[in-house]
Amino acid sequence: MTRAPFESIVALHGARVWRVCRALLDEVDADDAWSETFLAALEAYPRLAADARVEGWLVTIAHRKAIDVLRRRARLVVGDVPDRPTASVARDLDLARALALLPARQREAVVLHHLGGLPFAEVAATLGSSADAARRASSDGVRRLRELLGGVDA
């Protein structure tokens, strides 16, 4: 059986990864979850199914991975999303805090699939939900975020 050299995995798929881990974080933390995700990705590379579709494991890895980073950086407060952000917090509102006020279900989803450019199935796979939940998922997280932007989207 031949398998890719991981390098290749890296020149496919680094971009990818940055776009999941830095939608959720800054650009340090990003890096740190960036390095983390391929360093648990390569050992865990020689064990890996032939038949695996490498990309959605590898945005599954980068979405745990910065959500790790997040909840050590005590960012994400769990249970404690406003419905609607006071004024003044949307302004100063960017992607990351935007999507960090998301319910996870939607971020998980809009992660997956808008910046890991994983398809319906494959996201509802991940999140053991149906095709369908994960796309309503999606888009209501869409909506959301549209919400949250808004002051500076415009």
Partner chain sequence: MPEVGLLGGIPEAPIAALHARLVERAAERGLLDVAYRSLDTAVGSLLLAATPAGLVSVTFDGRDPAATLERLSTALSPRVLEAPARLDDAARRLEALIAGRARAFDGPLDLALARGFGRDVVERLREIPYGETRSYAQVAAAAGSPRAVRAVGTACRRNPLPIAIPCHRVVRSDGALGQYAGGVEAKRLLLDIEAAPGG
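Having looked at the form predicted together with its partner chain, could you now put up the form predicted on its own?
Next comes a single chain, given without company.
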């Protein structure tokens, strides 16, 4: 079986990988995470099992690269830390800003399932939880996003 050229993999899945990176990071960091994702994927692609689900593989790499960026950023925090989170609940929040307000587990479950297209079993494996816990975190996250964005659950 012949593998698809890597360029076609990027063309086919690039937008989905971008959505995962952008949902977890600001635009500049998302660009970096997107690039790091495809560089890592390019290196590993020859070793990828022929029957592997490329989409899920790429989304998992993107998620890990985004988490790496968040961890690096957390180590670089300088300055005063506010006493309380200053979360805005204004109705003009965009999705990325609203996602940033979710607890990490909910945000990751929403991103991996709804933006990354992974089934809950793969989300659970990525997050180190059960499929039921991943489904619940995603459901809670979507409910909170609707509230933040002024949807029907608000």
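Keep in mind the model is a prediction, meaning the values are calculated, not measured. Numbering follows the first chain given and starts at 1. We call the rigid core whatever largest set of C-alpha positions still superposes within 1.5 Å between the two forms.
**Student:** Checking V10 here: with the core superposed, does its CA move 2 Å or more between the two forms?
**Tutor:** Superposed on the core, V10 moves its C-alpha less than 2 Å between the two forms.
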